[in-house]
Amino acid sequence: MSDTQNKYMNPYLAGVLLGLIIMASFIITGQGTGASGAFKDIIAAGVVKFAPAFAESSAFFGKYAGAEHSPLKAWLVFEIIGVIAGAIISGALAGRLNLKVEHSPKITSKTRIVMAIIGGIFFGIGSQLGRGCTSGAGLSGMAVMSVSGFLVVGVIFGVGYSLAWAFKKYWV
C-alpha cells in the first residue's frame, strides 16, 4: 500500500462519521446539513447588494431584500465556511494541501475545470428544482426517516451509475 493510500479515511469510518454528524446537527441546531442552499443565500446576499431594486422588484429574491437579516448569517452558510476551513485543516494535517487539478491522463487540465463547471451548473440547477442537493434533500432527509430522501439517494445514485460509463473518461 502506497503513502498516498494511508492518508485517506477508511470509507466506512467516514460514513459512520458522517451519520453522526447529521445526527449532532439536528440535536445542536435542530437542522440538518446541506450545501447547496448556503450557495444561493450567498448569491442572494450579492443580488440584494449591488442590484437592490432588481431584488425588490424580483419574486424570489425579494424576500431576501425586504429581510430583517442579511442571507449571509444563514446557518448553511456558517456550515459552509466550516467545511472549507475542515477541509483546509485536514489537507495540511495529511500534508495533500496544495493546488492541482487531478484529470484523467485522457483529458487535459482545462477540459476537466470545463466539465467541473458545467457539472456544477447542472448540480446547482437541479438541487433547485429538487429544493435540495445530496447532503440536503438526500442525507439529512434520510435521517429524519422522509421518503422523500430515500427516493432523492435513489434517484441521484441510479442516474449516476446509469451515466457513469459516458463520463468516466474524464475522472479516470
Given for the second form:
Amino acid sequence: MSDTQNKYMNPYLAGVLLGLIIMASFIITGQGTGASGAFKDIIAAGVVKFAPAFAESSAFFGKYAGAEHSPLKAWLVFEIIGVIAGAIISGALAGRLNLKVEHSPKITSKTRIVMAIIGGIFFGIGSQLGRGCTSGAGLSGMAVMSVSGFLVVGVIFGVGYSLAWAFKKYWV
Amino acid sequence: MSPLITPGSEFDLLWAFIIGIGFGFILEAAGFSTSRKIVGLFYGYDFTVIKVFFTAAVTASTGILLFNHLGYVDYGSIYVPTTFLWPTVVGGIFMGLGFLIGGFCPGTSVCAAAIGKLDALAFVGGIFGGIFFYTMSFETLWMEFRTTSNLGVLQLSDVFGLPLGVMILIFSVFSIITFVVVSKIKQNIKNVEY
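I've shown you the form predicted alone. Could you give me the structure of the form predicted in complex with its partner chain?
Once more the chain from above appears, this time first in line as the rest of the complex follows.
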C-alpha cells in the first residue's frame, strides 16, 4: 500500500506548482482555471446547434444563440482538453493508465457507478448556482482573495464534513 | 500590464490548452484521479486534498499580490468574482453533497476519467445531466434566485478591513495550523487500503 502512495507527488510540492499555474493563468490571461464552465459551454453548443429555435427563445441559451463565437471555441473548453492531455501524460509516466471502476470493497461496482452519477448531477447543478466549481469558483476565487471563493470552499467542505457519517459505508 | 493576452485571440486558446496541461498533470500527479484518496479528507485517512488545495491558494494569492505590488497585475483588470451570498451558499451545499456522494469534483473527475476510471466517467455524465437539468429548469427554478444577495466584487480584506497582504498572511498561518492539525488527526486514524 505504501508503494502506491509513494508514487504520488508530495502534496505540498503539488500545491506550490498548482498555485504557480493558477497565478500564471491570471497574469497571462486575466482569469484562473476552471472546469464546470467547459461542461456548460459544450451543452450550450449542442442546444444551439440542434435546437436553434428553442435556444433563441430560452432565457438561459439566448445569449449563446446570437453569439458570434461558438461556445466550443471558448477558453475553458480548450483548457479542459489540456487537462485531459496533462492527466494522461502524468498517468502514463506513473503507470496508472488502466480501465477500472474504483470502489470500496464493501460496495459493488454498480453501486459505485450509481453514486458517481448522482454525485455528478448534484455537482452539475451546484456549479451553475455557485458560478463555478471547486477550481473555478473556489481555488481561483481564493487566489484573488474573493469572499465568493472562500465562501464556496467553506460550504463545500462544511457540508462534506457534516454529512460524512451518512455516507461512510460507501467509502471506508 | 496584465493580462498579457487579449481575451478572444487565438493565442488565448493556445494558452488555455497549455495551462490546462499543467493543471491536469498536477491534479493527476497529486493523486486526485482516485476518489477514495480524495474523500479520505472526510474520514481522516488521507488529507492530500486539504494540503494541495490550501498550499495552492496560499501560493497563488501571494504570487498575485507580489505581482500587483510590482505593478504587473492590477486586481481591477483580472477576474475577481462578484459575491452572490445565498446562491453561492446553496450552490455550495449541492456541490458538497455531490463531492461526498460522487467522490470527485468536475476537474478531478475529468483527470480520473482520462486515465481510465470508469466511475469518474459516470460522474462526468452526471455533471452533464445536472447542468442540463439546470438549464432546462433555469426560468422556473433558478433565474430569479441566482442574482439575489449581490454583495458586489468583494475581497476578504474588505470584510475584515485589513490590508490584503495581512489577510493573505492570516490565511497562510491558518493553512499551516490546519496542516499540523490534520497530520495529528491522521496519526490517530486507522489506515484505509485503497
